[in-house]
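Just one chain is shown here, as structure tokens, and it is the form predicted on its own.
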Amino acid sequence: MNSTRPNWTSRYSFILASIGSAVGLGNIWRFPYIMGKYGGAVFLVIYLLLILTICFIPLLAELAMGKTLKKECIGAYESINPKFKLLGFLNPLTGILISSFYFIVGGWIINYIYLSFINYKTADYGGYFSSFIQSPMLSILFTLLFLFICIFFTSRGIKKGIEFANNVLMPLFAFLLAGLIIFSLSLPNANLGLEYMFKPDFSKVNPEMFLAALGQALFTLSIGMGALLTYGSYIKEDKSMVKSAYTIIFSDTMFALMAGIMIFPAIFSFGLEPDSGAGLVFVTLPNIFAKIPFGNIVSAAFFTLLFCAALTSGISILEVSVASLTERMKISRIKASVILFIIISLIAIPASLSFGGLHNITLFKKSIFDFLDFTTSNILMPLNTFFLCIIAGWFLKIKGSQFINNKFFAMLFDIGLKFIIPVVLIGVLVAGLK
């Protein structure tokens, strides 16, 4: 066990830190609009009963894989065989690609508060979304901008970065989403986004749909990607396992249904459509805000509130790396960061650009934007996951009853882990890969 490595000051600041891994962009960005692909209500239940069973066994063990272990990832596996070594750099590898397009939408993000902030105003939301993203000079700086705080907050390490980040903007986070609840309830005919979210139609039910709901699930939990495991590497011995991924769950459902009932009513009071894709946040939410009286403070309000979520998404995913860099090139946290940022930005830089100048280069028919997102959250993420439950479950042989005083529950986690879902994964990977 490496005696060295920082521990996190309280359970309260790794449950915080780890609540602000998994509840980001997924969540308020990704999980409304996929939710408004997939039918609303009949996607929530499948996506719950996803949450609950597929997704609580390989994050629990993950968290003990790195309470267990006491290594950034790369050394956790390697630990463990040194011809696990590779599927080690796996994890900050999906690490760095998620971060080159997640840190595009972060300084979109930026530039929707800049404009709240100046009460700006068009009759055509949509043609301004278009034009902002094509433009070069505007969405690289933006880019690397939301890329620069999350990188200043990650390089200050565990007390004076991470969990001081935390401690103050998931707070921050909560309380501006119970207020633009209960604003988006107090509009008319607020009840039918209830409704839609709620009231599930199982004639829709597709194969499709459960592919979406268990990746909408493991990218919006953080599973796959290493950040759990760098997270619980930094507990103290006398942290209940259990008790943490279960709290992790809880506030990670509970924040994507608030989402929903925060935005589903209002796209209903002023008559749009639930299904209007990723622009949902971008085009659809300020032609409400647009509308309403004081309608800049209401976004204002809104989009600090995505970028609490995805700043501390942001410094989870880039810990990963910058623990692995540090710990295996003895090298300062600060040296760490710089690599990184040049690291991103190289592949950040032609991905932001694949939405104007480089909009005709593309990789396997996909836009280099595209093409990221669908590698990390349909390849990746699965394939990071399989080898976890494989390589923790047989080889470094977790086992239900480390941590589950309940007999039955705790085999129903070992055959889980051994057996059902590897192959439930190897099933995910088959059908993102047709």
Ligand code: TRP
The other form holds:
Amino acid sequence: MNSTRPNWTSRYSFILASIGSAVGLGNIWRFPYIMGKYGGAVFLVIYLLLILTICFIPLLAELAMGKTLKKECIGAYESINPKFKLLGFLNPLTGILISSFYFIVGGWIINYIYLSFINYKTADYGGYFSSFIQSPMLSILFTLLFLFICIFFTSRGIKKGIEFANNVLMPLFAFLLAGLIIFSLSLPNANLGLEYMFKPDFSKVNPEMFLAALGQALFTLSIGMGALLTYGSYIKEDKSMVKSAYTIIFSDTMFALMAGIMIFPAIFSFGLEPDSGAGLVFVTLPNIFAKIPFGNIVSAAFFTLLFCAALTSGISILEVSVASLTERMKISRIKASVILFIIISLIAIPASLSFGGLHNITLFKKSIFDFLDFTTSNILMPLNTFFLCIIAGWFLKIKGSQFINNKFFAMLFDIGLKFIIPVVLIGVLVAGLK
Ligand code: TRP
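Swap state to the form predicted in complex with tryptophan (TRP) from the form predicted on its own:
After this comes the whole thing, all chains and molecules, with the earlier chain placed first.
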């Protein structure tokens, strides 16, 4: 076994970093607006059901695969069968594609932190947002800045970079979140927002909702891109992988719910609509911040919180490729980081320009940004998770009884990994492509 591979300082650092990876834009930006789109509480019920049953299995399998094989993704798949090398390679590839649009949104956040500090106000936040994302210089500059900050931490290694970032940013994130929740709940009519979140209207259930909930669940738990496999490969000792897996799932879900509790009461309190899509955080919320006393401070707190969440996730996305580059090409982390910076910039710059100058260029009728989002969330992540389950269940022969004491639950895990989840994922893929 490779003795030069880094390890986490403790089980706590591993779990914190995995929570940092899971809790990101998916929880605070995407979850509330998807929930808004699908009718609030009823979506939440379906989402919780899926996340506690179906998603637990691939999450545990991915971590266990990393921990057992102790290799970066490509090497891990290759060591099971050389023919699987290409499937392993799909993981960092997906990461690079995800990061290209993830970091663009990260760049938007930096701009909004800046706006809060200069106390920028306008009568038309929607107009401001679209003119900002269309302006080539600014959006590229902020995207590259966000990428640079993430790369800085991955280049410093596991302990000094990734653990350090999570140890500082995650507590700051939780602190700001708690403060903003108290603030939001103290607004008049806050209960309307809570009712919207927690009082399900089952007449709104539709099949598309299941697809959206599963896609959201895979994305928010960072499943299907090698991030958990890579983080799992740095584990020295973990007596209860099941507990670790549930801690990650539980924390991620709590943070998503808390993001909702922070956002929806504020939206309802101001009589605004919760279904404004991707602009919810960048248009609807700034509108509210402009109307409240000390709004710029609240705004700075909110976007800093979003920044912390996006940064710890961005780091995990990059680490997949950094690990592959350093271990396979035997180069330093710094070199690997520079190479990645260049590759990701080459994709992120056109994606960022697809809101403005390059909006005419379309791939399969989608702008470059939408195309990257669609291919990664709807195709590559379910596909990678499918291969992961097949390889872990049928070839690496990971068994539920390795982690779960209860015979019945261990058997459910095996059946889920080998049959149910692969079939569900194929269904999701086919439905998603329609
Ligand atoms: N889970 C993160 C979020 O919710 C995004 C993310 C980080 C991710 N690493 C990942 C998604 C790996 C898929 C795969 O924002």
